[in-house]
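So this first bit is one chain, no partners, the form predicted on its own, shown in structure tokens.
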Amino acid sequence: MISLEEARELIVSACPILEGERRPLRAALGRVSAAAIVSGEDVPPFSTSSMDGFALRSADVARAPVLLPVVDSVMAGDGRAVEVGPGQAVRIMTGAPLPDGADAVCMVERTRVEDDGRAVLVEVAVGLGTAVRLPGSDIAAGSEVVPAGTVLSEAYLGVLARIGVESVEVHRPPTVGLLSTGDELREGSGSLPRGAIRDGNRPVLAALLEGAGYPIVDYGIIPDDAATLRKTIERAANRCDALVTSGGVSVGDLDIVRIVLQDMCGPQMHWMQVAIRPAKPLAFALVDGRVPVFGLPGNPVSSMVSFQLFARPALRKMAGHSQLVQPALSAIADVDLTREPDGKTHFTRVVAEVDSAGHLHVRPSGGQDSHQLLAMAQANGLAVLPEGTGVRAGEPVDVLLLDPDRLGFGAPPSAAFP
């Protein structure tokens, strides 16, 4: 057997980073920047007020309270040349340009307007620069605002818009071909003939790929026929950047994905028995030396786990990501998570919740056999159980969160365990 880390390194290192393409900002969310972006201007471009109040000279209110005449009013977007002279004040709104001569703003809550708005009583002293946003205090001209390899979040798109960037060079996401293999597979409704089952793997894998932002080409269900599978793989290699298959990678006589990939790719095909449970069998190959094929096992849970552990990090590399492997979080086992020693790392389907103290707790979501997809659907994490007998209730355990949006609240506080 090969370790999880060795298998993942072999696969990830063989996958190329895809070239860049220019995209408008609104089409760049979640993409990875292919080049650094430097600001050509200051943000803000001029001194502005950070609150509603009165612009003034700080020296004039050093001995507050002080009554000052109000000589003008400035709103956001006002392009007039307004000036504050000695002993004067200007009414100013948040975001408005600071008048010439002013060096501070007193918030409106610490003032009292008098003489029908022609004067203001400033009740407190304000220091130099109070409530003033200086040019470049957010972004300085010439500064690198987006390093190469940055995932463009919503806030980054706002940053780029603020410096006048309309499009950005990002790594292209891989287009991924998808297929299932097996004479026994069917899809859709209706009665099933004896020995047939419905294909649940392709819908799951398609959702995982589309959720990550990767376009897919669905090649459907391929029967256990080597010639048909080979032609399909060749078609996919001519159209797609990668191919994900499920089934046909174990040791049986009709495990045709393993057989066909070996025939097509020779030494660039790797058939592995990975020291994990579920998802022990795995095939990986480079078709024509350039298109990676991820041959995942056919059992539904094994297929999902294998995708998360191997295909996901490799596809993220292709899309330009630098953070490839999902980090494990430390949780507390609410019940015993037992296992038998077998030389493998076990991934147990769990429900993760956060208690009132902010601690993460996990408990099994249901049955753990590799065909039991319902328990996987009810889970939002995988507890990582290293070789041994497992962990006991109250002990720490690492967990991979599969769906943080389903992270529940209300587990008992960790203090419940001595």
Ligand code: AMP
Second form
Amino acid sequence: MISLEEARELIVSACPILEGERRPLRAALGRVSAAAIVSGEDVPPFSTSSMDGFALRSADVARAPVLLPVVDSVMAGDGRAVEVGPGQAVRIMTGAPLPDGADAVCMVERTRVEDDGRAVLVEVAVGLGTAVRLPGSDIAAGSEVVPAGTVLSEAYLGVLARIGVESVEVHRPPTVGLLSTGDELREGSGSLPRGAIRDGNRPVLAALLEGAGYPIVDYGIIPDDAATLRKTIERAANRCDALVTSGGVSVGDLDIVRIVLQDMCGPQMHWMQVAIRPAKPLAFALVDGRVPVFGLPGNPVSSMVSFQLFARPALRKMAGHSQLVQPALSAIADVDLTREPDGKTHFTRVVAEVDSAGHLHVRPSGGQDSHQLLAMAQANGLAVLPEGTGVRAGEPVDVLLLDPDRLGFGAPPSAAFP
Ligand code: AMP
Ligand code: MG
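Having seen the form predicted on its own, the form predicted together with this ligand:
Let us now look at the entire complex, which starts with that chain.
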């Protein structure tokens, strides 16, 4: 057996990082920047007021209350050159350019308008720079706002728009071919002949790929026939950047993914028994020395776990990410998470919930056999049980969250946390 970390390292290091392409900002969410972006301008571009109030010279109101004549009024977007002379005030709205001569703004709530708006009583002293935003105080011209390798989040799209960038060089996400193998597989709603089952893996894997932003090419269900599989893999390698298969990687006579990849790729094919449960068998190969094939096991839970642990980090690398492996969080086991020692790391399907103190708790979601996809669907995390006899109720356990958006709330507070 090979360790999880060794297997992952072998796979990830063999995968290429895809080249950059230019995308409009609106189509760049979640993509990884392929080049650094330096701001050509200051944001804000001019000194501006952060309040509705009165622009003035702070020295004039040091002995407030002080009555000042109001000589002008500026709104956001006003391009006129406006000046505040000594002993004067200018009415100003949030976002308006600060008039020349002014060095502070007194918020309107600390003033009283007098003489029909021709004067203002400033009730309090305001220090130099109060309520003034200086040019470049958000983004300075010449600064690197997006280093290469940055994941373009929503806020980064706003940052780029604010410095006048309309398109951005980002890594291309891999186009991924997808197929299931097995003579027993059917899809759709038709009646099942004896011995047949419906394909549960492709819908899961397609959703995981598309959810990550990777275009897919669906090659459907491939029978346990070496020639057909080989032809399909060759087609996929010409069209896709990577291929994900399920089934056919164990030690059985008809485990054709293993057999065909061995045939096609020789030493570029790695058939592994990874020290994990579920998802022990795994095939990884580079077709034509360049297109990664992830040969995931057939059992539905195994294929999904295997995807998360191996294919996901590798595909993230291809898409330019530098954070590849999902970090584990620490949770409290609410019940015993038992297991037998067998030299493997176990991934238990768990429901992770947050208690009123914000601490994470886990309990098994259901049956833990590798065909029990319903318990996987009911789970939102994988508890990581290292070799041994498991974790007792109340003890800490690492958990990989499958979907932070499905993190429930309402676990009972635990005595384990003070
Ligand atoms: P295999 O690795 O091909 O021997 O498959 C292991 C187990 O997973 C067998 O019981 C298969 O019938 C089952 N299996 C394989 N592929 C799928 C699939 N796409 N959907 C549901 N079960 C599958
Ligand atoms: Mg099979």
